[in-house]
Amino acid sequence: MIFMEEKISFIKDGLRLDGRRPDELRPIKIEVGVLARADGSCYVEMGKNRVIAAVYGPREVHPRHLQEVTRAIVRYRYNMASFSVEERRRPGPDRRSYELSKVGREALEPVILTSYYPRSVIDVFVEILQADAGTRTAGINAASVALADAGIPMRGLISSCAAGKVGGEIVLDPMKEEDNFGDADMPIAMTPSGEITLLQMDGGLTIDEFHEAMELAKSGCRQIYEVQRKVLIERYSQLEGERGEQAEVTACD
């Protein structure tokens, strides 16, 4: 008996499996200041991804021999919770966690003004609570906002998004099924001015497809940046309002 593998139709009538257009992001939600004991924190939902980031520092480096005389060091820890995927994963770091910790740090470090805090460390912790493809980009987006929430001086926010190739077509922000069964995946991270701080690619793209995917991913980053910027403005407007109310109460007393 011969079994024929069923071909997955990723795009039908111009829409993807989840009803999005090829150039459309998944729904995104960002909350700032979600952890009271962290210096800065952020919660991000990108599609079905659920990610939380916490920033601690600048603070003293331990052990001290790791100190850099002229700048702060940045440590970025990416971790997937054991319950974040359908098949429960083994707790603790693995090879992929180490890789994504490295690329996350390298994506953010170029915009952090580390020379302001010599002999110190800035710790960034990213925890994936629920995974649905694109966790590295969601983690970077959360970490960038958490750094801003912590008051870490930066040249600008970092926004991250992926483009992929599925069913022969370039699409923005691939979801799980597209990531698993598609032809290529290309996550990037970008500053507001367009400087690329992360570029990776799994699979194969022609030169024309690469340029198309790059422009689409940049468009996604710009959209995400606007959301990041908006929630930070709202956060600090709220804090200023609370300080103003406290000042009025003090004056009345």
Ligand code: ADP
Second form
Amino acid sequence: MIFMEEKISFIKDGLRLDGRRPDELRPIKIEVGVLARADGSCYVEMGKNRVIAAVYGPREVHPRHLQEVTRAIVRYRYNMASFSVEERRRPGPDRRSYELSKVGREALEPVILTSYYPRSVIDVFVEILQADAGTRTAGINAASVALADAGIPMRGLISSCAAGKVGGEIVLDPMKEEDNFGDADMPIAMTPSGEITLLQMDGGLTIDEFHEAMELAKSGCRQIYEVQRKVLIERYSQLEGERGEQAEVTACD
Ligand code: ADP
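Same protein, different form: I have the form predicted alone, so give me the form predicted in complex with this ligand.
Expanding to the full complex; the earlier chain stays at the top.
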């Protein structure tokens, strides 16, 4: 309420409301393989956002008329838990979740080698457990790692984050207050080679500001990519090690 009544100063002495510099991401944490029954899964924290992604497939398509003879179809469901926001959200799909499911799928599909699995489906479920702006980007980051964890062949990982404009400045990874009361929010998703697979904008930016925001968002995606890559390497070298140990035990027996 205070934010509505007073003109809020989003940046003071070069720092934002949560103490970040304008070009700084919120703290990010990624865990791989968190769900036993999914083929691939991932848990992501980006600031106060808490997101889980589960991947199932490639598997048989139901209903069957949806199947494609030359490739797998990708389904992506973004869902916000009713307890994920301050005021209880009415459960079930709404306009926003349909939009975010569509853009999430479109952000990931370009890197998935769907032609390897004709007549099948790859299902991606993204559950938002706690929301603080940037849930679509956190969801895409989690889904990308979960797809890799499921062993789905991809041309690369997709990394996603937003840049915005608050208090006349371009900032990286806006949190809730900045998103609500700022002038613009621009989420993107990107391949490791810099190909953009998601670009949306809420609010307005000049052409120069747009270029600045794009460079900043890309730098954020590159930082997120490094974390995604690191956790996947750690997870699989650990599994490899465990397998090696088991083989040794068997050899000794
Ligand atoms: P994103 O989460 O990708 O930034 P939006 O810009 O639509 O997507 O939403 C910004 C934030 O607004 C969300 O992260 C969440 O904190 C809040 N929000 C979105 N939808 C609702 C809702 N139905 N009820 C309460 N808060 C919401």
